[in-house]
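As structure tokens, one chain now follows by itself in the form predicted alone.
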Amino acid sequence: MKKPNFIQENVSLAPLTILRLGGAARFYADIADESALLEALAFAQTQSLALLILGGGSNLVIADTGFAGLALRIKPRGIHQQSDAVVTVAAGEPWDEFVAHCVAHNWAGIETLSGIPGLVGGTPIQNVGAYGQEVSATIQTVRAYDRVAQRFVHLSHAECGFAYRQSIFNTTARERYIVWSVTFGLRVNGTATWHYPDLQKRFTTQPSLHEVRAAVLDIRRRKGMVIDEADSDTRSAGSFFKNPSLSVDEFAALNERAANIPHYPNANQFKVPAAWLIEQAGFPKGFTAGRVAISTKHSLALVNRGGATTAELIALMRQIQDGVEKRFGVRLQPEPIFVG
């Protein structure tokens, strides 16, 4: 099959990621409509090319060697109200703009997810969560292209297999589906969520959705988690490590190593803040290793200080993992998607 005209060759992927790291893709295309997607997939199949599906690049770590296949940036746009606060949103819509849209319409359910970079299509993959909310609580269905069945399908909430920072899209069915749109069910005139400690410090009575959004944006800015091209502390993939969920026995073993460990009971497990483990293991905010570092504002964010390589970032990641494991016996798991 002849290469479609809209597919480019040897395109640098670093500018398409928040970290600004990574090599070039052998082939690359922006995809805004279904026909282009199908044509690109057909080309990849005839050329036996691996596929890399890109969104906003906010949770992506690409190897310095780049990607030898076809990288597709999924960019369909549109917000379509179905009824009341049930809306279908195209995968290419900027996530925070959609959150602002919901708050402006007084639709509750995702207000504490304000300020998170990336596109709507990426949110069900990681089951994005922050400050007491997870996106899965409002997702009704996901429309995606099934690369096995070779057709578009609608996946119900149950079929998405949501768990903490997980879904079938990044676990059991990884690389099978290409998210095209997401249908959300919000709460009309619903009350805002504010039970997370960082928010409880700011309010004494029930805040509005607008007040919670403003507070979350302020908190995230103070932690360097709102993108600012002039601030290297925001040149990160967000929270780089997941908060460990430990069994009763694992948590007991951890207690033998340290006292006064902050934790949050969750069913038969205990969630422990990864940021606390990192700092207590000797990696404070601002810890620097050449051209990469831990953010000066947020212990979970690894940043590119400028001119770094992905190899440097991975080395820092492993240094932190090894240090935390040696001190506490807990191996931190990274959140981003790694390519190459």
Ligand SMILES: Cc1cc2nc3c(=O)[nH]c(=O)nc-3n(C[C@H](O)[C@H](O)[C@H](O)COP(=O)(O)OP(=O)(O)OC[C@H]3O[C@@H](n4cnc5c(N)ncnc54)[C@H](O)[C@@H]3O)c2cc1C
Given for the second form:
Amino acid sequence: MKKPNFIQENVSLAPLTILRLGGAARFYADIADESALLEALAFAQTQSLALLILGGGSNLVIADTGFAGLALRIKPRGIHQQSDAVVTVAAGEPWDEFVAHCVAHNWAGIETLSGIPGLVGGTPIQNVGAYGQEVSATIQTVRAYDRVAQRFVHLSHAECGFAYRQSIFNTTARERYIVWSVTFGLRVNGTATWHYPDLQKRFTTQPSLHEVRAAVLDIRRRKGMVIDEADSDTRSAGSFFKNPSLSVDEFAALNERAANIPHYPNANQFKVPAAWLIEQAGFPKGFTAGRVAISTKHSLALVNRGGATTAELIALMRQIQDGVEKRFGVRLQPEPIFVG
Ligand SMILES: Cc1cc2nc3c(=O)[nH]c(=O)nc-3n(C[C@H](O)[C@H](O)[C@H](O)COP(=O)(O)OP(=O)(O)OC[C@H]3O[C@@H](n4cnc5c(N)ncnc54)[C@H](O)[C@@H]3O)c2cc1C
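Same protein, different condition: the form predicted alone was shown, now please give the form predicted in complex with the named molecule.
Once more the chain from above appears, this time first in line as the rest of the complex follows.
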């Protein structure tokens, strides 16, 4: 099959990621509609090319050697109201613009997810969460292209298999589905969520959705968690490490190594803040290794100070993982997706 004209060759992927890291894609296309998607997939199939789906590039770490296959950026936009606060949102819609839209309509359910970068289609992949809400609580269905069945399908909430930073899209069915739109069920005139400690500190009575959104954005800005081109502390992939969930025995072993470990019971597990482990293992905020560093505002964010390589970032990641493991016997797991 001849290469469709809209597919470009040797396109640098670094500018398409928030970290601004990574080499070029052998082939690349912006995908605006279903027919372009199907044409691009047919090209990939005839050329036996691996596929990389890009959203906003906020959770991606791309190798310096780039990607030898076809990278597709999913671009369709649109928010379609089905009924009351049930809305179907195209995968290419910027997530935070959708949150603002819901707050403006007084639809509750995603207000504490304000300020998370990326596109709507990326949110089900790792079931994004922050400040007491997870996107899965409002997702009713996901419409996606199924690369195995070779057709568009609707996946119910249950079929998405959501858990902490997890869904079928990043586990059992990794790379099988291309999310095309997501249907959310929000609460008309619902009350805002504010049970998370950082939010409780700010209010004494039930805040409005607007107030919670403003508070979350303020907290996130102070932590460098709202993208700001002028601030290299925001050139990150967000939280780089997941908070480890330890079994009773693992948590007991951890307690033998240190006292007063902050923890939250979670089913039969103990969740321990990765940020605390990192700081206590000797990696303070602002810890720098050449052109990469830990953000000066947030212990969990690894940042590109400018001109760095992915290899440098990975070396810092391993240094932190090894340091935490040596001190506490716990191996931190990274949150972003690694490509190449
Ligand atoms: C400063 C900062 C703060 C952040 N804060 C948070 C936070 O508070 N909570 C949180 O959970 N995350 C957070 N993140 C991580 C990230 O923003 C989310 O995971 C986001 O949902 C990723 O969306 P994206 O469109 O950028 O996806 P990308 O980074 O482009 O892609 C991420 C993964 O999803 C896949 N993907 C993307 N779109 C699609 C699609 N349409 N179909 C199929 N697969 C797709 C990609 O192939 C890749 O595997 C943060 C990141 C940054 C940089």
